[in-house]
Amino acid sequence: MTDIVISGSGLYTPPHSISNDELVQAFNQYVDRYNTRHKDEIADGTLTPLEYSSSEFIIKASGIKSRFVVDKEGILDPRRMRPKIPERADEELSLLSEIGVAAAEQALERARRKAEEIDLVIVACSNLQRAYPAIAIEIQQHLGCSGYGYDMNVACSSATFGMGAAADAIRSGNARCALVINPEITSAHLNFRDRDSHFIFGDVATALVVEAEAGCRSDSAFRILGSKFKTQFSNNIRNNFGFMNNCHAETRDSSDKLFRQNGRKVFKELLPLVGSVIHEHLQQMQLQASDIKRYWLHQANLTMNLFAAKKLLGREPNEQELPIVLDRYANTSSAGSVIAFHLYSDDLQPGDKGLMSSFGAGYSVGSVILERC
């Protein structure tokens, strides 16, 4: 078998950033509007009055201070509440592969590769800006990578699954150096007008270089040792937002096609599964949990990474074997288990190991774990 490597990681983080204190003030000034608007419907029992949100309920809910996007000013108005992201033309650079363009260089750059030695290109996200063309095939013209390239979306799990593809078409002979790209602008999704979602997602570009080791050229690459993929099916986390959408006008504009989520039950169904696959991930590799020197799990709650972490060391992980960066990105779906490794990888030593896993909806979990070459 080709041993397939990790050779470059790139990051690209949006210029703005929001602080909770900055989102609750918008949030609540919003609440103020539509309680005075609909203040007879909630005199007289009719309507319910929306509830202030606060900084200390989002840290508790989340562990997220703050989070990068790709506009500010749209989301902070109370009266608009979403980002102003003007369309382009067809000739100019989509957004997405915009920003999936700057962390792409970045870890191109790390892997010491041009862009003509790549032939797949896979843009692995949860969040596309079209159905076609493929952002992946845009990215593959305006960076002159050769070979193919195309868009897959497993979610909040999609960075993962896309290195096994990438593996897999290495291995098969099919590609010799692959890009794995997750443009996530998650701000475009999110319902900023509800209380128990608007502070989880924020905008940022990952990006992964994968090839066979021999040949690698990168003095910090990391070795695949093996991946195990899951998936099933909830309605737990859903965004009904598609193009059929435009074939029923009375609800077009409906909530349900931006993102929502039953957080009880996702932690109570999603968090087993999670366990369960990485559990068996590392019996099928004859390893123990204290084998890995470094978890980079997806960062979409800090309890939920807490609570995998300690079920499968059976005790409370310290900063250096869980890196956290939810803090300060929030939620970045698939991007955030690769933020956690371009972030905290570095001074890992030859030999040591790592878990990479990412989960959401889907339900769907990834885990590949690396070896440091």
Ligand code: CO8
Given for the second form:
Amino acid sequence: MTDIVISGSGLYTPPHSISNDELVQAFNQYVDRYNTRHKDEIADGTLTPLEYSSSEFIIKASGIKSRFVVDKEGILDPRRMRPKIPERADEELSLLSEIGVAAAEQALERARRKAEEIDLVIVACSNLQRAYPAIAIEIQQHLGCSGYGYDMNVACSSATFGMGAAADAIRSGNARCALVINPEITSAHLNFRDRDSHFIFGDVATALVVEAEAGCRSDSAFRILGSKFKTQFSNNIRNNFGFMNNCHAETRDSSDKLFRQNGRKVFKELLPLVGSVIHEHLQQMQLQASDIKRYWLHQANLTMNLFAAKKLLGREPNEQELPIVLDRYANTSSAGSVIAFHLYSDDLQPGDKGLMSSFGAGYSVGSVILERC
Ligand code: CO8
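So the form predicted alone is up there; where is the form predicted in complex with the named molecule?
Everything in the complex follows now, all chains and molecules, and the chain you saw is the first one.
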């Protein structure tokens, strides 16, 4: 069977960072304004007042200290609480493509590939900015790639599922060299007025070049030893945004058309699923958890990652084994495990093994075992 490698990775980080204190200050100003505006209903008991958010809660519950965003001003304006992202003309490159291209160009350079050598572009992410034409085809055209491209969405697991799809396309002979791109403008799908979730997400884009090992020019490639995927339906992470919204003018802008979740239930239900998928994957590959030098896990919650790694290893993981980027990037949906891989893989030696795992809405879990070439 053809050996497939990740021959390069890329990361685009937006220019603005928002600290927990800045985010909480804007949220609390919004709360004050709301409670003042509705003081009569609150006084007569017909409306519950909104409660303050707190930086202490955010850091304790999630491990997140700050997040990068494409626009800071609009999010921190208590009268607006959403990013200011001007609409672009059809002739202009879309924002999702723009940040995807920035990550892709870096990945191509690391893989020592030219865009013309790419014959498959997969945009795999949670937050596609339009229905069609596919963002992947726009990027394909912009970069000058050949072959074909398509968008896919498996929420936070999109990156690993996208890598699997790219590897399958190369093995079957449909493609020779693929770009898997994860542009996430999560700030456009996040309800910054929701105390439970306003702190969770950040914007970013990542990209990977996936190709056959034979002919690979990169000196920092990772062989894909195997992958395992699992999905199981749940409503606990949900966003009802879609083209059917147009049929219901009354509810078109309601809060269920943005991200919402039952975080506690997600924690309880998803964690065992992640543990079992990774455990079974290691067993199938006849590997022990201790054979894995690095775990590039989905970056949603610090406690969750520490718990998952401890369960696998039977002891506390150290910082080298379990790199964390969510403290400064927050949850970047599909891109989280790829950021960890991009920033924390150069030091691994030939033969060292690492495991990338993403998990989230669906539910969905992806596990990919890699070996430094
Ligand atoms: N400030 C102060 N207090 C707060 C706040 C706040 N901001 N928010 C909640 N509280 C209070 C609550 O009211 C509650 O109070 P009480 O005990 O009196 O009822 C208390 O704090 C505890 O609240 P929770 O039980 O909600 O807190 P948790 O400890 O469970 O932490 C988390 C909440 C951080 C959400 C946690 O449950 C978590 O991380 N769960 C896992 C979530 C996860 O991994 N989700 C994956 C989603 S990502 C994905 O799949 C991609 C989707 C697509 C991306 C969309 C982009 C927008």
